[in-house]
Amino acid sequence: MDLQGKVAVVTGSGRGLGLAYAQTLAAAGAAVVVNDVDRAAVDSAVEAIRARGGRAAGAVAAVGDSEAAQRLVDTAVEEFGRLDVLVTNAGILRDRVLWKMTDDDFDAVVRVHLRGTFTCARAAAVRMREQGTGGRLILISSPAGQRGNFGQTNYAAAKAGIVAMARTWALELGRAGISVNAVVPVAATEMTKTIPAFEPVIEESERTGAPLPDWLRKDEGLGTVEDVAGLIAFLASDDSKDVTGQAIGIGGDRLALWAHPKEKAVAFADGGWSADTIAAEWSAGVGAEPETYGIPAPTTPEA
């Protein structure tokens, strides 16, 4: 994948998935602005990219505010002359069940994930429209946003909102040649290590250097952070110019296209529906095959 001449901003790219995205984009030829709240992580990532012959600059900022978003765009323009790609990866977790989640827990996660995606995308879109040569907005979502997840009211809501924004912005920015897609990644990170079914397998792989087993890479679609980064490079490239408004999943050996929400079953009643007629018809009608909810529990070969 040739990204020579392109300039990308990757939020939350000091470590983990974001770092893999930044390194892969740089290896393909893009100049990259590395962003994180941790200056040491930013400096380390920039140094590593440059040591491999890539071009990189750092920007320490907590995404959420419009000022921080503008600083990232300005850094790209000042350091490399333009902006072609934005990857909104920055995020935090404050997991708690509904009755224990505080206002601060909710607001902090929504601020970084949802508002941070909005402010960064808006600043990037303004710049890309001014340049007049199109661009790529790549918004990082999550399976939790597609299906819900226990203890993640704030995170799931934000990640679902990100997919909705991707579809909306694909409509609004199409005439400017700016594609917008949501990526739904699954990878072995510090967060997924906390899942009991995954923890020992991931730790064994890290300890021995052995690849993750097929059941994990294929059935669960979970691999390394590097497994996810190829999709980011593709969506940043000219090869993906006609791909927009999509939610695309990737992890391990699996690449998937998530369906847009749609009506699954429809029924009609002359004059409309009362509560009584809904109750009478529900189980044999539109409610006969209710949808599942929640991320399915991992199924190991032993199970």
Ligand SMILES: NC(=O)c1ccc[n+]([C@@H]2O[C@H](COP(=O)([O-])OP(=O)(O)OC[C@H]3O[C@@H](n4cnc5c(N)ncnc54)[C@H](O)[C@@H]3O)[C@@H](O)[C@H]2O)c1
Contents of the next structure:
Amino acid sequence: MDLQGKVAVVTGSGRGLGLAYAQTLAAAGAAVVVNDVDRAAVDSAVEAIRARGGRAAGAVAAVGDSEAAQRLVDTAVEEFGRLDVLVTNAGILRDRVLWKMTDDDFDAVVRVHLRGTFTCARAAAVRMREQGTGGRLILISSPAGQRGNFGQTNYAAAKAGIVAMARTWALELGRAGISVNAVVPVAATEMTKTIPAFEPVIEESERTGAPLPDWLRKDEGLGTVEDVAGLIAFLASDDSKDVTGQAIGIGGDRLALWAHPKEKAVAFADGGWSADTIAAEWSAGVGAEPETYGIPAPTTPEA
Ligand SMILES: NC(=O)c1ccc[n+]([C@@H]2O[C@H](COP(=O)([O-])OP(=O)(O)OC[C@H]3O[C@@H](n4cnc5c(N)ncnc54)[C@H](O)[C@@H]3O)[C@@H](O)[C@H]2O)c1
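So that was the form predicted alone. Now I'd like the form predicted together with the ligand, please.
Every chain and every other molecule in the complex is listed next, the one we just looked at coming first.
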């Protein structure tokens, strides 16, 4: 994939998936602005990219507010002259069940993921529209946002909102040649290591250097951060110019297109519905095959 001449900003790219995205985009020829709250991580990511002959600049900022978003766009323009690609990847978790989740838990997660995606995308869209040569907004979502997940009120809400924004901005920015897609990744990182079903397998793979087992890579779609990065490079490239408004899953050996929500069963009542007519209709009619919800629990193979 040739990304020569393109300039990308990747938020939260000091470690984990974001670092893999920044490295992969740079290896394909893009100049990359590495952003994170962690200065040491930004410096070492920039150094690593430059050491391999890539072009990178650092921007230490806490994504969430408009000033941070503008700083990232300004860094791209000042260092490399333009902005073509934005990957909104920065993220945190504050998991708690609903009845224990505090206002701070909720606001902190929504601020980084949802508000951070909004403020960064807005600043990037303004710049890309001024340039007049199109662009790419790649918004990082999560299976939790698609299906709901125990203990993740704040995160699921933010990640679902991100997919909704991708669809909305695909409509609004299409005429400017700016594509907008949501990516639904799964990978072994500090974030996913804590999932009890995955923890021992990931640890063993890290200790021995052995690849993650097939059931994890295929059934759970869980692999390395590098497994996800190819999709980011594709979406950043000219090859994906007609791909927009999509939610695309990737992880391990899996690549998937997520369905958009749509009406699954419909019934009509002349003059409208009452509680009683809905009750009579529900179990054998519109509600006969209710949707599942929640991320299915991993099924580990029999020992
Ligand atoms: N790991 C997975 O399987 C998985 C699955 C679904 C979605 N995601 C999403 O992918 C993204 C990256 O996840 P990861 O697993 O690499 O996590 P990670 O915790 O390893 O990395 C997140 C990075 O974001 C940085 N960050 C946090 N708040 C920031 C802020 N306000 N501004 C700038 N940087 C900030 C952190 O310092 C860190 O370097 C997140 O948006 C996450 O929700 C990950």
